[in-house]
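Let's start with one chain on its own, the form predicted on its own, as structure tokens.
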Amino acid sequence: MSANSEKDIPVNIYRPANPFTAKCVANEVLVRPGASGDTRHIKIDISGGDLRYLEGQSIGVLPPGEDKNGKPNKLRLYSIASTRLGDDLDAKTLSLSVKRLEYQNEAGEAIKGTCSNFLTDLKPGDEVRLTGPVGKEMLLPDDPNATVIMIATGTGIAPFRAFLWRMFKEQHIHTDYQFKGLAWLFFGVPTDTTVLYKADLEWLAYKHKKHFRYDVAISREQKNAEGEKMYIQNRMAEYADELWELIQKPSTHTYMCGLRGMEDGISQFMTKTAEKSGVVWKDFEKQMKRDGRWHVETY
């Protein structure tokens, strides 16, 4: 049973050529002071369109303005970080978690994300293009018992915020989904300056003991058992026995949403793990994926 069996998946709504125009209504800095980057938690009102969107799908936006070669901006995808019901659960609106892109290139020139700063800079009133939703890849199951594994790094939280949202902060709305089974996330971050959404988190975790586990790896002020940099295969390494039992259960669906350099500790985590068992990752992965049962969406 895939993840989006039998759902209404609404795919392609609007179109690059016929884009929504939406506005900004809420622009507020998610990372805590001293910490490096700028990562924001951005709301933009949907309403007056026929938009909507499903927990684990992606909207695409069009900046403003054109490429250096004179065309119009290229569409950018980022993944949604609300519920379909969004932050007012009201279904008008959409959240993203949008880290600003600044870096210097080897000749010392800055280089500015075209996206990612048209979004940091929005203020309420501003208009944004939007085109989608897109993504099938990453909906939840629809079995209110199931496992959900969820490994994030960064801005990769998007979506495991609508997820957790969805499960336990919304649980008072939904008749069709009541969720019972355990959601386990992994967040990968430099600093616990940047730890997204951290307050919502730890309450949860608090609140949901027995349906949610949050651990957290911090790269460079945490150390692993070997005391070097704590990264997020390391943290699941702790619990490499469990896990292992746990992504065997056909009822086990895993997520896994960040900067693509997260996949290669993962998949040497799992082959490591899986060969205490006798078993190849590669092939157990293969048929996680043909089961439906193992999500990537990485960049």
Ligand code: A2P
The other form holds:
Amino acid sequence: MSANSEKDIPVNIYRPANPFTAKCVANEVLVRPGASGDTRHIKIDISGGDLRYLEGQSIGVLPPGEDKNGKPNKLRLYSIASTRLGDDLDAKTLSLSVKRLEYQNEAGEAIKGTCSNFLTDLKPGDEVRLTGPVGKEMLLPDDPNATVIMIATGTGIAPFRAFLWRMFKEQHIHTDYQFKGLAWLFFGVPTDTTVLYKADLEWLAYKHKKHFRYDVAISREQKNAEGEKMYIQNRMAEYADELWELIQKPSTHTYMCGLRGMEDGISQFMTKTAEKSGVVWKDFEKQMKRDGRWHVETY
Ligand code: FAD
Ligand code: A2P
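Here we have the form predicted on its own; I need the corresponding form predicted in complex with the ligand.
First the chain shown before, then all remaining chains and molecules of the complex.
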């Protein structure tokens, strides 16, 4: 049986009425000095219960406390950033990439997002109530020769970190999955200081040149040839023909994760690119979705 066959996909092992109480093991700042914003790599001990998960799934977090209506805070979802083995390779942890949400409301008051602030403030030993896992949209194809195109903005890198670690950092462990295809990551962030997991990604791209391509779009520091802000779709446009060739192959899976706002830009880019071959992108996209080759998780 293949690793990801329907029967093996763990879903909702824990539900909000009966969550699993896990413990924070580590909380590391992912952005570098000078960065605006605060994103953390949070490792959570899930041992002692029945929780397990696959790369590409999300976990529910139940923040403590009540909302403004006096109801218990509702769960928020977070993409799991570690492989099923966890960062310590003992299947006892899961890791998240969490951005602290802070903004000013119309009255000029500083507002802090409930769950992201709970998570980014966690200290080792603190308890976290978890539900799930959930999600079948972002699972890796079983085919070790597949082409896997990943399009991430910000914390959208989380599931792709899990993919890439499984493909390239755990090869010595797997007997059933030796990736020999092509993984191509497009990663959009505001500044160089906010390229999450930068050193790891650059090392992987150097070490696994034949199987991993990595292109970053730094929106506030780079521009395209037309002088526009370097959004991820503008970086992809530099490889339009090559991407279109790949995307048409039945063994290619394309994944998008991160800001909901990027969907329009990617769609416009794909429409323009497909049009050059006389293909209507909307129809093609529909077929890819039906074939399970076009995977989107934006928030
Ligand atoms: P809340 O207290 O819920 O506040 C959010 C609300 O604040 C918004 O709904 C909006 O009404 C308002 N708001 C937000 N920004 C502004 C603004 N600028 N101006 C005015 N109002 C605003 N997040 C991650 O960090 N990492 C992940 O890996 C991740 N994965 C996800 C996976 C999935 C499948 C989904 C659905 C979401 C994911 N998220 C992820 C987002 C996460 O679930 C939360 O939505 C996020 O952390 C904010 O939650 P919060 O409780 O801090 O904010
Ligand atoms: P910018 O913030 O310069 O507008 P983060 O979640 O860390 O803020 O990163 C999200 C990245 O996605 C940023 O570089 C952000 O650019 C970029 N972005 C914002 N809107 C879009 C969009 N519509 N299409 C593509 N990228 C976007």
